[in-house]
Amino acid sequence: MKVACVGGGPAGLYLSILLKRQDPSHDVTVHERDPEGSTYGWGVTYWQGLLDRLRDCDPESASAIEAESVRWNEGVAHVRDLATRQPGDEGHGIGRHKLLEILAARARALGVRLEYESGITAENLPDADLVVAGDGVHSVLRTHHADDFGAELTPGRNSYIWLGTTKVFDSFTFAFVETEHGWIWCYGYPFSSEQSTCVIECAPDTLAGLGLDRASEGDGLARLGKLFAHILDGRPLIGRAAADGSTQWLTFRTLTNRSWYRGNLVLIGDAAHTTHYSIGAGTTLALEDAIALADALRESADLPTALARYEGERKSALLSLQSAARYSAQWYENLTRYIHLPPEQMFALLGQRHSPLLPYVPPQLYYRLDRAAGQLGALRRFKRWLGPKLARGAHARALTSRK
């Protein structure tokens, strides 16, 4: 099979690795519009379950990824002058640039052609049996066939900015700061022995009130550095200036698609779906897409059958994660509902922010129920039954309101 992967991100590179491992006679090319090594981004997170799957699929790249990753097994939340720590599952962080470097080297070693500065559009598609659109949330290939894919972008409310710092956090770190214009908060996690990612978020009114929407990059980073000086230990925040010199505040948009393939063109990674950054699943989902697509192509020689299987499997797998991401984003959009709770309760509900039940139950009552559910099997089963029921009702109401 001749395969053209459009986009040199984790999804396209990992798919090329898997296809060449399955059958070295596959002719696989990865096209990336930017120069090699020019990727923007700080660190990405993943969990032990993904690493186990990567070992099963390609032990060589999995070992390299693990060797370049840092780990943590607890979280800390700073609210005003108080810090609360809780143990958690082991998390992993790796620099996005390092991850792509590892995958590119492994793909080359297997005989994949990597063509950088190779912009692909619908007008100059490569001649291939299968074209994989891994060109991100703004995919030009998906956009060209918008009616066929049925993409829907749903904007969130809050503004955020993706930054780096030379402060190396020892755990996954949350910090919530109250200003005269409202709350602003960050998520910080290490991705190497020298740097961490720091994502900062706030409501639009807070952004405007603090003047961050109008600040130059230097001024904006300086203001943010002062707000979060207590967790940065005097280390600077590092950004990427926009063309006009302003800082790059964004609004997250959740992407869904009615269909994931059209003829021999198939979507993968952020071109197919996005989930809110607060659950840290973007890279994991991209790699899992690649695994599922490679498996489907191996199981069926008939391309339409393989692509239909891939779409069905991944849509089904994404349902719970998309729901969790939606509720996680809403938790932060309604931060004032939780921020004044006692620190241990607030941090506990921060960990429960994915729950479809939480928005419908008074926070302190939910906290008590959750504590009791850990000890009483019947109550835990009731919670698991009621949560999805409320989630389905909310989803149905959302669909009705769009009509």
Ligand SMILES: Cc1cc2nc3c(=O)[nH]c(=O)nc-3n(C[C@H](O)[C@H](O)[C@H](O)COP(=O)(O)OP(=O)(O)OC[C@H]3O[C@@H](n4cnc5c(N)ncnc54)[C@H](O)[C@@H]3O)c2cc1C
The other form holds:
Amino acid sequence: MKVACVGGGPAGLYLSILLKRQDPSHDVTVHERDPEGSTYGWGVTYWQGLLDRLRDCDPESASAIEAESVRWNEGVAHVRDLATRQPGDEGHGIGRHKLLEILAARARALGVRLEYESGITAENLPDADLVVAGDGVHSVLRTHHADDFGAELTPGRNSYIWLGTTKVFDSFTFAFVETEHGWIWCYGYPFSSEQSTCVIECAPDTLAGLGLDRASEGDGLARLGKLFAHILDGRPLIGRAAADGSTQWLTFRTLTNRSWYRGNLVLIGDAAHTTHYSIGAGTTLALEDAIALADALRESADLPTALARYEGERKSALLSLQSAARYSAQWYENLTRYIHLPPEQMFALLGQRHSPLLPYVPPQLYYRLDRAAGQLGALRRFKRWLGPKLARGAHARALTSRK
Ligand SMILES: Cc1cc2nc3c(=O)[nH]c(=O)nc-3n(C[C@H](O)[C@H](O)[C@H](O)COP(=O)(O)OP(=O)(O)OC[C@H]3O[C@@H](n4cnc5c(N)ncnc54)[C@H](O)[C@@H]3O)c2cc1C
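Give me the form predicted together with the named molecule now, not the form predicted on its own.
Complete assembly follows, chain above in first position.
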């Protein structure tokens, strides 16, 4: 089979690896618009479950990804000057550059052709049995057939900026800062032994009030550096200037598609769907799409059956995450509902921000219900642990008394 993957992001590269592993005679080319090694963004998070799946699919790249990742097992939330720590928030971070470097090297080693600076449009579509649109959220291939795919883009309210810093956080770090123009907050996590990611977010009025929408990149970063000085320990925030020298504040857009394929053209990763960055799942979902598409192609009798199976499987797998992402985005949009709670309650509800119930229940009541349910869960776990032990003890006593 001849396959053209358009876009050398995680989705396109990982699919090319899986297809070549399935059948080395597949003719697979990845077309990437940008030069090799140049990509947007900083580090991305993922969880152990993904690593386990990657190990099953391609142990070589999974080991390299694991070796280049950093880990944390704690979360900390700073609200004004008060910091609250919570153990148990386990996660992994890897630089986007590093991830793509690993996947590209592995794809090459398996015989995938990687063509950089090869932008594809509907006019110069490669001749292939299957064309995979892994060209990201602004996919030109999807946009060209927007009606057939039924793409819907829903903008969020808040503005965000994706930055790096040389401060290496030791845990997943949240910081909420109150200004005279409203709250502004950041989430930071390490992705190497030298750098961390910082995503900063605020409401549009706060952005304008602080003049961040008009500031040059240098001024904007200096102002943000001052606001978050208490978590940065004097380390700078690092941006990526737009061509006009301004900082890149964006509004997140949630993308859904009614249909994920059209003829031999199939959508994958961010070209097919986006989930708000606050649940840190986009890369994981892109890689899982690649796994599902490769499985469907291997196990189906023909291309239309494979693509229908892929679409059905991934659409249903995504439902709960898309809902979680929407509620998570709304939690931040309604920050003032939670930010004045006692710190341990605020942090607990930050961890519950995906809940569909939380927006409809008074926050303090939700907190108490959640704690009670948590204690019930602990009691149930204790009973499950104790039950077999008591049974074994009773059995042993019965045997002794018979002797
Ligand atoms: C602020 C922020 C924070 C995030 N944090 C996380 C996180 O912590 N964890 C996580 O899992 N995800 C995170 N994500 C999401 C993640 O970055 C994306 O979901 C993921 O990169 C999607 O992978 P992809 O391969 O589908 O698309 P992309 O990574 O966008 O790759 C698409 C590629 O296609 C190329 N391309 C575009 N057009 C063309 C064309 N016409 N021809 C050829 N090539 C083309 C692009 O140059 C690009 O290399 C975050 C996103 C944002 C915005």
